[in-house]
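Okay, so here's just one chain, in C-alpha cells, the form predicted on its own.
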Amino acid sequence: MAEYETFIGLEIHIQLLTETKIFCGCKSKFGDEPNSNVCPVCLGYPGVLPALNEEAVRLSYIVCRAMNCRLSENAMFERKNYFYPDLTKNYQITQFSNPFGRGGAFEYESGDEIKKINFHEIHLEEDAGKMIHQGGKSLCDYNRAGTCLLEIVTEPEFKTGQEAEDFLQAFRRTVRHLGVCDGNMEEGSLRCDANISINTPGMGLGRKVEVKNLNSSRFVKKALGYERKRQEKVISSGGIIVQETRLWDEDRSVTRSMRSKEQAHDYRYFPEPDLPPFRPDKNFFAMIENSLVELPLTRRQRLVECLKLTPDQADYICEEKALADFFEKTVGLGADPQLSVKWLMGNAAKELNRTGFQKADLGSEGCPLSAERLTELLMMLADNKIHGKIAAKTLTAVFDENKNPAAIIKENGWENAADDGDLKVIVQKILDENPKAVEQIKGGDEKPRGFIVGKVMAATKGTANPQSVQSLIMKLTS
C-alpha cells in the first residue's frame, strides 16, 4: 500500500464555567431535571432579545490570550442558519467574520518531544440542546441550549492520532488551570470533533472527513487511526474520498457516515442584528492579563528544574491546579519537596479517595487537609518526633476528626518514645526477657529480630521509631 501524508485538525468545544447561559439568565448546570433551566430566550421564542453574558466574554478572552492569539478589538456575532431539532430557533448565534481570537499557538508534550500546534481561530457561540434516543423514541432536553460554548479550531497540523490525544489531554489540563472549564468530557463540557484527510506526500491537503461523537481523548486516537486506514484503502483501490461527516461508533470501533459535509456558504451567515460589536478597551485587556496563570507545561518544567522533582512526579502534581498550588504552598511553608510529593502521591491520595474528596478539593475550606496541616505533620516526621506509621495514622485522623496533627498526636500520646537513652533501657529489658531470641540473633538468625522489634513497639504503644529500635538491637546483641 502506498504511503500517504496525514493532516489532522481538531475542533474543540468547551462549556465555560459561567453561572448563567450566554444570552439569558437561565442556570448553566449539568444534571438538572430535563427542560427545567429554560426560558423564552434560550428556547427561541419570537420577539425575544439576547443579552450577552459578560463573564463568558471575559473567560473567552483569557483562553485566547493563553493560546497567544491575536485578540479582536472589534468582535462580531453572526447568525448561522440551519435546522436541527435541538436548536429551536433554526439558527445559532456564533462568530464567523471577526471572532475573539485568531492565530496563536500552544506547546504540548508528545512522547519525549515538545511540539507546537497552531490555531486557526477561537470563537464564542451558544450551545444546542441534547437529543436522547431511547425506547424507539427521540427526546430533547433543552437545558444545554444557550450555554456558553467556546470553540477552538486548530490548523490541520497533527500527523497521528497519538499526537491529537496528547494535545487534547494537555489542553484539558490547561483550561482547568485557567479556571474556564471543568473539562469533564463524560458530561459534555469538553467535546471534540476531528477532521482528517490524507494525500500523496507533497500534494497538500486531501478531501476532509469530519468525525463526531468523540467523548474521550482515547476515542479521538482510535477514531483517527481507523479513519486513516479506511481512507488509505479507498484511495489505494482507486476510489474517491467523500467529503462528509462521520460518527464514531464506540461499540464497533468504526466510523460510519452521518451526512455530507456542509460548507460555510450553506449556513448563510449574516450579522446578528440584536447584538452590537464587542469593542474591549485598555482596562479590559489589562484585566485579561491579570487573570492569566502559569500554564501546566511551564510549571512542570519549573518543578523539575527548581525543586528536583522527577518528570513523573511533576506530571502528577501539575495534573490539577489545586494540587500544584497546594504542593507549592506546602514547600513554601518549609516542608521538604521530596517528602511532600511522596505523601501527596501516596498517603494523602489514599485518604482523599477513602473520604470521597478529589485532588481538586485540596486547599478548599471543605477539605480537612490544608497545606499548613500537611506541613506540620511532615516537619514532625522529619524532626523524628514521630515515625512513618504514626504519621499515617495521624493523617487518617486529620481527615476523620478535622484537627491539627500536633493536637491529634498529643491527645493520643503518639510522640516517639522518649530519647535514645530511655529507648535503650526498654530494648535491653526486652532482650533480657528473651535470652533464647538473643542467642539466635547472635548466631546469625534474623527471624527473632522482628519478634524483638514487635515486643518493643508493643511496650512503647507503637511510638518507638522502628529504625532506632533496629539499630539498638544490633548494638546490644553484637
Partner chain sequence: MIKIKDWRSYISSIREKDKDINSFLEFADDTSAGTGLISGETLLSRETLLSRVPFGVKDNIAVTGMRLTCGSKMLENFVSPYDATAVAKLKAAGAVPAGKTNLDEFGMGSSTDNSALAVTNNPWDLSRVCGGSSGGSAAAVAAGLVPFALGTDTGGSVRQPASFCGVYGLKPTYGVVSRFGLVAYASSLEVCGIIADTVETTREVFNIIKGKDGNDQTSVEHLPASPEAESIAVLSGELGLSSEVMAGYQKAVDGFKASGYGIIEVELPMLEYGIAAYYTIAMAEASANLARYNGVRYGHRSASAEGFDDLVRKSRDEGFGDEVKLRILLGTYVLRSGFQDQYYTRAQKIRTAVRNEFDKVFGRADLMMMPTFPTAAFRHGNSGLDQFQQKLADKFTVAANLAGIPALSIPVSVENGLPVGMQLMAPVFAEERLFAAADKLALQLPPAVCPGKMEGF
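Numbering follows the first chain given and starts at 1. Only the largest set of C-alpha atoms that superpose within 1.5 Å between the two forms is called the rigid core. Computed from a predicted model, the values in this text were never measured in an experiment. First, how it differs from the form predicted together with the partner chain.
Compare with the form predicted on its own: the form predicted together with the partner chain:
The following holds one chain only.
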C-alpha cells in the first residue's frame, strides 16, 4: 500500500468554436496577422461595452449538460481584477459566484475500468491576448483577446497521472464529438493545468501545488508522476510542501517553481455591471437538450454490442464524430458493418490521407466520398460484382473524379469478368498456351499458378475475380 494518498484535480480551458469573439464581432481566428482581428471592444478602448455572444453561451451549456452539471438558471458574470499587458481592460470578465454549470460527473475508461470524475464547476470567460518576447522587447498580439474560453474544473479525485491523462483524452474526444472545441492541445485550443497534493491516507487533502505548461496529455501523466515523487521525497525527509505554482519543463522532465502563493493576487471579484444576469427560459433548455449527441463512450459500447465491432475498431470509429456518423450511415444504407469498418480503417483512410482530407471531413460537402458512394461500392463488392482490387481502384477514382462508384466501374468495364462460363474459356485458353506451367502445377509446383493468374488478369483487364481464377485453375489442372 502506498505510503501517501494522492489527490489530483484538473482545470481545463477549451476555446469554443464560435465564429466571433465573446463580446464583440471580431473573428475568433488565430494565425492571422497579429492585431488584425481586433476592434475598440476587444482592445478595451474607452467607452466600449461587452455584448455577450449567444452562441458561446449555447455551446457552454451543451458542455455543462453533457458533463451532467446542474445548469444555472441565473448565471452571473464577474470582473477579476489584475494588471497584465495581455489583458486589455486589466480585468477579465469571468464567472465566479453563479457559473453556468456546477457539480456534474463524467465516466471515462482507464485501463479496463470505467471510472467517474466529479466536477466542481464549469464557467465561461474571455481569453487574454498573447505576449511575444523577441529581441529584448515584449510585443502583444490581441487577436486572441476576447475569444471564448470555457473553464472546466474537476474535483481533486484523480489518484494517478494516468487517470488524469485518460480522463483528459476522453474529455477531448467528447468536446470534439459535441462540436464545441477542436481539442488541439499543441495550438492551445485545449489547455490543461493540474493541481496535486499528497497526504497520509485518511488525512484528506494535502497542501496543493499547481502544475502549469501541460501542452499535451502525455505531459499531464509525466508531470504529475514527477510531482508526486518530488512531494513524497520532501515529506519523507521531514520537509513541508510549499503551496506554489510550478511549471513543467519538458526538456528536463522536471517541474520548476514559478511563483509562490504567498504573493497571490487579491482579484477583488465583483459583479460585472455591464452584463445583466443570464436567465435562460424553458425554450433555451429545450434547445440545449435537442443539441445533445450520443457521447463517445456510450456510442463505442453500442457499436461493440449491437454492430459487433471489436473494441479497437470501435475506438477508431468513435475517435471522430464525423467518422462515426459516416460509418453508421453506411450501415443504415445496407453496408456490412465489418466490411465498412475495414474499408474505413484501410483504403478510405489511405485515400483521405492522399487527397489531403481529414477523417472529420467525411460526410461534408467538399469530400468526394459520401456514405452513399461507399455503401454502393461495398455492396457491389459483397455481391461479388467486383473484387477487392477493383474496389480499391474504384475508390481512388471516386476521389479523383468525384463520381459514383457504379458509374466508374461501368465506364471502365471493371465488372467481374462476366460469368464463370466466359472466365472458364479464358482460363482454358491461357492454360493451353502454357503447357509447361500446367505440367509443373500438375507435378505439385505451386509457383506457376501466380503466373497463370497474372495472364488471366491481363487478358480480362483485371476484372476477373482472382479467387474464381484460382479455383478454375485448380479444377482445370486436376
